[in-house]
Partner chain sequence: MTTPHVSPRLVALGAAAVLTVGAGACGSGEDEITLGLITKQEENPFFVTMREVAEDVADENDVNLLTAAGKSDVDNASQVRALAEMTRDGAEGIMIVPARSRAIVPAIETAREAGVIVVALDTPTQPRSAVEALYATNNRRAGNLIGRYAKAKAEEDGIEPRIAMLDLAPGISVGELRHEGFLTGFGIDDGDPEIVGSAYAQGDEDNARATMARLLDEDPGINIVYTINEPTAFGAIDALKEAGRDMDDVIIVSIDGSCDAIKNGVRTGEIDATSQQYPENMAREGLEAVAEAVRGGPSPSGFLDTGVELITADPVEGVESEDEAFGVRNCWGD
Amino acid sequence: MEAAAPAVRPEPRKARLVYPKLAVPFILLILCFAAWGVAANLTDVIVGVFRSIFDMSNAQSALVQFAYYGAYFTLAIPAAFINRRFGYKVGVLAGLGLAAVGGLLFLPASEALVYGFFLAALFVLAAGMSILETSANPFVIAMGPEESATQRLNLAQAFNPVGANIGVLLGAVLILPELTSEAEKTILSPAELRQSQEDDLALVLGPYLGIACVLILIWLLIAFRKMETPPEAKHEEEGASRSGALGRLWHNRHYRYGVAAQFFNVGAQVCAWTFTILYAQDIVGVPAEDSGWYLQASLLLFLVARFVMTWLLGIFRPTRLLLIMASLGVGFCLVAMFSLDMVGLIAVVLISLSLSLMFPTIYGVALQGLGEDTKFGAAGLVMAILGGALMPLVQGLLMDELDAAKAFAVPGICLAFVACYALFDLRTRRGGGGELVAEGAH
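How about this chain only, in the form predicted together with its partner chain?
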């Protein structure tokens, strides 16, 4: 379904990827796509790290994701406003700058040793990333001929999962193996315990300061480079703020349920990745230094499965494949809940297989046939990222009440909702036709 971009007109020769003199800016923007992948998936590691450092509950540690995805949700509309009012370049610079400030805020936070400061730093970092993502996507599209827009966007987005894997790798290599073990903490004096907290937080500080430095570097390279793209307003104003769009969208059940399905899909994804490491440690007893590799395996599986799913989507009806994969995901969650060993952990990793096609498929199915309301509708689907802020909190609470295995009921239920949406689409006739819509970067 990702191939369902607008039909390409025959050209006498192949359209160039980017306009002349925009090759370097395009590469810089590709770095941005990788950067938000690094930041987003490093937080999946950080949840367990903070639980260990601050000796707190799972629900409290899940506030990391609440701060991160909450910022994404909160900044979605202001980011769109910045783009429309000031242009993509200003949007990219604002995003990079704010994210860099967020990374640098880890410095005073680690001095204070207060969890809330880290959450604030993460919120600022994610707010910047939200603006960056909202600006970079249309900026990339505007950097070259319309004919190669999909190719350009796909190329740039391909670096997002690369960044995501680097993010987890940073955590798995630089942080998890070096943390003070809980057994060691049982014999430390209060002064030694505080020192161990400082040492462990210094491990967290390193990657985030590194991210901040890279972002500042990209900021400088973009800020002092002249970048001229065709008029941006034209791209944005088409179909924007059309009166009655909200009402029409609300009465479109495919869209309305699609937003809910996307909410639960993002919730399931963030839950699965946030709690993979904790499942490995708490249920199977995988040592902290090895636990990050299971999350790495999840992300690699997700990456490979995306390509496989793209091929399968050419064979099967998208919602049929969505139904199969969501049902499979529910099955994996059930195995994780009741098989408290390596089999359960493998099932947790395999959840990523079922997640791999969901965001683009739901995105496309929900927006199908919306016509002039497509852009407004797309914003609603992006804001469904709120699921990533809320569902990990629910899973964290359930972990505290039951255990890390039973808490996998949360992504299981989320995926069951996605399966219901697929079933609804399969059994319901649409009012209009329309093509599937190409997806955003997730």
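Just so we're on the same page, rigid core means the largest C-alpha set that superposes within 1.5 Å between forms. Residue numbers count along the first chain shown, from 1. Here the structure is a predicted model, which means the values were calculated and not measured. Compared with the form predicted on its own:
- In this overlay on the rigid core, residue 90 has a C-alpha that sits 2 Å or more away from its partner position between the two forms.
- Core-aligned CA deviation for residue 338 between the two forms: less than 2 Å.
- In the core-superposed comparison between the two forms, residue 160 has its Cα shifted by at least 2 Å.
Target state, the form predicted on its own; input state, the form predicted together with its partner chain:
Only one chain is given; partner chains and other molecules are left out.
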């Protein structure tokens, strides 16, 4: 008797990237990712600008980052409630609208010539960006099948460093070369010095008004575009409202330590980028008009490395790669501390190589297996951006007491903590609800 031929199994269909009719909304959300990259990294340039204009200490100038990233911490949980009550689209629109108001507030701040008014405008801008980021990440995840969620989120996040490069380019081209030099200030009368302050602050005003206009345009495009939440996403939202989420999150060590790791990761990132320009000027003696290009190089490296790391994540376990890159980042910080020349400056730039992997990797590892608690878990990881508010203050104080080179111990310690988190994950086996997670999961 002839054996029956084995049944031919059909090839599994590749999950689509986004649901039908959501391609245009997905592109609009990608614009949001780029927009907050522009705003966030323009502040890295503004720190040095305000130090020059208002004649303040490094710690005082670092209050720029405290205002910006402190707003992220403050608004993350309210954003989660907005999303739960009104949906992701309303959260995105609320974030875009508030951020646009913050950009427009730079106009009265520039008229007043008061540092605190600029910090208030930055806080409002960043508050909007916090709501936007807390809403956009889960919105992107909800726009397609679960199987392609990581690919979809990585694609959207890849445009964040694109915006970051634009933000630094705006500072390097439109602001830094046009600032009144310290040599020029010494020969100005009090009236001329005040006029130079007004002129320099007008340089800051232009890019932020431009950002506000772009945000208003994106707001209009999203507001008048129909964005239906898929049934799968609606089901997930209903599950997220169940009680006890905070308690479950707190007792999940991988999540709890992941929030701490994200705090130190963002702290290291903001420290490195905030003080790259000041390191170039104070330690290596790079002219002010050229110093911004080293920060630009850092962000270009970050952009290219993010795509490379996305490819490497298909080969290596995420936390194994995280351990390697965090350890490498610690090494770069040590070189920056003790090699007080161009080698040290190159090491500062190379810190971005290790940073490129960290935010999405920690984000993915910490949220693994959370199920119905993912929405509030995501808000906690956005709140961890508070590290970007606090750690630059610590580094600024060290710069004032020691110098710009020795102060790079701060991002070095932060990256060492990230390495410890990666090692913790590698030495434990876990999953949401007790199940084991496959080694390559992310």
